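First, one chain by itself: the form predicted alone, in structure tokens.
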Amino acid sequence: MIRVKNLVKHFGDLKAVDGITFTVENGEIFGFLGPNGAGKTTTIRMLSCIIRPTSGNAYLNGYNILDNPMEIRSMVGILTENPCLYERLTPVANLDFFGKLYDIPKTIRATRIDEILEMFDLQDRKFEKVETFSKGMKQKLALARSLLHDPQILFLDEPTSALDPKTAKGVRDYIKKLSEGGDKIIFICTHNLTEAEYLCDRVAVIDHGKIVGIGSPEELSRDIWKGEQVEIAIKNYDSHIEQSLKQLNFIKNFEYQDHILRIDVNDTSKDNPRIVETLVKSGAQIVSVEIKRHSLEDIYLNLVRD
């Protein structure tokens, strides 16, 4: 799991990440979503020890980042937002040059390499080299790269980025099959709210270098606009139906408006099927049954108001 306490990184007068603290456990793709400049690659370029914080700690599989730096960049795969990658060499060279530095035998490097080249569909382009390549395909061989030697916890910062839709598809696909184990955790940056509400089981949203939010997209909506809401569409609604609702002392609030009753609770999961009884009951002809939901953006733009 991830562990991260009261982490602080400051460049000069600047605070760039401000005493955040929050936890990442196996089997989880969490989404760390901000604007620009709010903070999200100074945290993984600490998490991942390639910079040390300013003050705080944070935690890898037990071993922290002030201690135990080499345990950790051997247990991280990272992606860029920019990736980084020897353009005069080959996708083969390039990998086989970082398997070296991982310290993966020459035997096993060999299969791994082919592998993921076959994974990310660059078979064909192995011995070609990389400044002969689309932008998109340069990210997916940084990717391969972030995978070679099979970490156990990967920050992929904006994944899809340059990507065509369908390389984009197959890649949050893939990002998907990888959680499955449930013993990795893919830690991601991105400003695609939609990708990130597709693929993340909990997000956390940093502010200028604080955490404003964090939870699964359900918990945030629910902390923001404090419960839920349910609409049903009805076509008889009269004053006995509404007076029926009037006893359902757990209804916070509810209005009747074009053909369609909102009502306001805790819980849709489980004042529903109370509601639904309950109109049934006053003779309601219902057509219709939706739980309103909160995009991940609404939350988004919520808690980022500036």
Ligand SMILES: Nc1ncnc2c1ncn2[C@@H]1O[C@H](COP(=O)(O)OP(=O)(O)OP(=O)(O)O)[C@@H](O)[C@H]1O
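Throughout, rigid core stands for the largest set of C-alpha atoms superposing within 1.5 Å between the two forms. The structure presented is a predicted model; accordingly, all values stated were derived computationally and were not measured. Residue numbers count along the first chain shown, from 1. Compared with the form predicted in complex with this ligand:
- Once the rigid core is overlaid between the two forms, E290 counts among the residues whose Cα shifts by 2 Å or more.
- After superposition on the rigid core, the Cα of K235 moves by 2 Å or more between the two forms.
- In the core-superposed comparison between the two forms, L261 has its Cα shifted by at least 2 Å.
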Second form
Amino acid sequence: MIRVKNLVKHFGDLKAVDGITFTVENGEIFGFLGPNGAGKTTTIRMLSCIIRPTSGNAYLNGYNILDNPMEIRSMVGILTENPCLYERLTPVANLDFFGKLYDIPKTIRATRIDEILEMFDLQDRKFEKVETFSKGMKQKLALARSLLHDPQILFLDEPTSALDPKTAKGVRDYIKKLSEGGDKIIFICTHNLTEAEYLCDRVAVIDHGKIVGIGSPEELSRDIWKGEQVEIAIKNYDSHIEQSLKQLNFIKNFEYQDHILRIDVNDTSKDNPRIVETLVKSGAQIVSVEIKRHSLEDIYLNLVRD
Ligand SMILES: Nc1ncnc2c1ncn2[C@@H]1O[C@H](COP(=O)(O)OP(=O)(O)OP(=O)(O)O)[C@@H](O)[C@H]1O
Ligand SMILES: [Mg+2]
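Which structure goes with the form predicted in complex with this ligand, now that we have seen the form predicted alone?
First the chain shown before, then all remaining chains and molecules of the complex.
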């Protein structure tokens, strides 16, 4: 579990991170979104003990970033914004070096490196110097390095930004698999909102160093638009059905147009069954029921629009 408490980072007069507080539960894929310069990378760097906060603290599985940096560094894996690899070493030498730093025993190390290079499709280049690699290949290798010691908490700063669409999909699927059924935390900064929508259980949106929204996309959408809308396609809408809907006092508003009934409610998960039951009882022939969802892009643009 990650508990961040009033974390602040100043660079001179600039408040890069301006008092953020939030929690990430074990097993979650957590998205950290926000415009360029919002403070995402700075937050990740503080949480993984690369830089110290100006004030505030954060607790990772009980250890805190001020007093327990060594314990935290051994528990987390990090993919930094820039790959930060040793260019004149081969992938194998790079991974072997970092494997030693993470105390992975020699016997396991070679097999683990082999497996991980295989997974990221880097086997045929494993004895070439990293300086000869393309940007995306370096990113894959850096990602491989972040996973080498099977960390409990993984910080990924724009993990797919340099990858081709097929490789990016492979990485996303891998991230999903990695989190399945386990208690790992995967903390991802990304500008790719489709990726965040696909991967993340919850997201936080940070802007000018402050968190402007946090929750699952459904929760954020409910908060912003003060409720949800359900669209029900009905063949035989009539005044009898209309009257029965008027009896439901939890409905905020509804309209029927082009065979679609649009109903505004607070919470579709609670209210939908009651609406459907009422409609069926009043003889409605329901063709489909669909919850109208705002995309994460709509949510993001609403939160950072000012
Ligand atoms: N070492 C540093 N010295 C001075 N200012 C810094 C330093 N690192 C970051 N900053 C500033 O802090 C602010 C937040 O930067 P940060 O890298 O955290 O943004 P970000 O949200 O990761 O942006 P991006 O989406 O572009 O990666 C920016 O204004 C940046 O210029
Ligand atoms: Mg960044």
